[in-house]
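In the block that follows, a single chain appears as structure tokens, in the form predicted on its own.
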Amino acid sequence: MKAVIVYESMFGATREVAQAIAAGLLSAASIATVTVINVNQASETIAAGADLLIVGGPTHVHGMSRPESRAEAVKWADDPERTLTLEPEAPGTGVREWLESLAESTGARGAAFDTRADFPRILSGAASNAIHKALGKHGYTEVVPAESFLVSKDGPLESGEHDRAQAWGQQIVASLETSARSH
């Protein structure tokens, strides 16, 4: 089985957060290969003849980052008095538009997970809701639900985020392994 792992990130987190969804996916022996590539880099065909096709951002403003929301981080990391540094292929291309090019797919399976401040999830919202209904509108049949990883006022995941993606990781897996026993 082939995976694909696309995320967008801004101060390294979801990046983070995308590793280690790839090493639980790689603890299986279904599992062949896994790209993981940031957004920037992926072309629109690089879901093409995926199996699986996980997708990850930030949450910004309640939803998938924008332009404005992404000129914004560079902002902040520009500011001294934020411990904040921009990850090299930040900000450029956020998912949104990413998924918008996607192709539609053919019976493939899809994820999604977002980075999110640690508030309550009505109060900071969650990106993965919109990526979750953007690869369902292009013909991913979820696995798993969609995730959320949190995030501390300054940026670094919060402490047992990296396990608890690479568990997500396992989980999605499973989930698989599941679903083929019972066609």
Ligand SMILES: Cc1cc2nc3c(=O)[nH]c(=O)nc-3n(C[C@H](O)[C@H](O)[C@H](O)COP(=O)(O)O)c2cc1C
Given for the second form:
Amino acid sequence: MKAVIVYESMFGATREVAQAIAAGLLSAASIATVTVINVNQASETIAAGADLLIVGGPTHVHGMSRPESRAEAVKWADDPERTLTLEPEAPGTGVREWLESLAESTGARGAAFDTRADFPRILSGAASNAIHKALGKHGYTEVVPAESFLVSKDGPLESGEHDRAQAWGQQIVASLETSARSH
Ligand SMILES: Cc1cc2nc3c(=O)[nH]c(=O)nc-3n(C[C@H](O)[C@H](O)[C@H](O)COP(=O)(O)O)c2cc1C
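Other form of same protein, the form predicted in complex with the named molecule, not the form predicted on its own:
Whole complex next, starting from this chain.
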């Protein structure tokens, strides 16, 4: 089984989650390859031939980032009051734009995640809702419900979230294996 993880990340938190999910996937023998790729390096066809496509991004203004919110994030990184470092691959496109050009899938599975601030979800919003909808619109069948991973006020993931992301990867494989057995 071939898995592709496409992520967007301004300050590194969503990249770290993507890498932890990949480690979780790779702990299962049924996953042959996992490609983890920044959205700025992901071609429109990277997902072609993948059995599983996982897409994640940071929550900006309650949803997926836009050019304006990414420009704001660049300003945050320049602000000495904040301890944020811009990812070298960050400036550019986002998962919103990448998903718009995603080719229709026939039969692949999909899963969505995001990172967001540690507030009640009703206040924070969650980019993964919109990512989940976009994957469905392009023919991907949900393998597990969309998930959020929490970042602290200063930028990095909250403690325990790295491990929870790895466990989420394992949960995805378990769900794929269960559905394969029942077919
Ligand atoms: C312009 C901007 C808007 C944001 N809006 C929200 C928001 O509405 N809700 C939220 O929970 N977090 C919000 N955040 C915090 C981001 O979710 C956080 O920076 C992100 O999860 C970090 O992931 P990254 O390091 O991969 O970019 C915002 C961040 C930026 C830069």
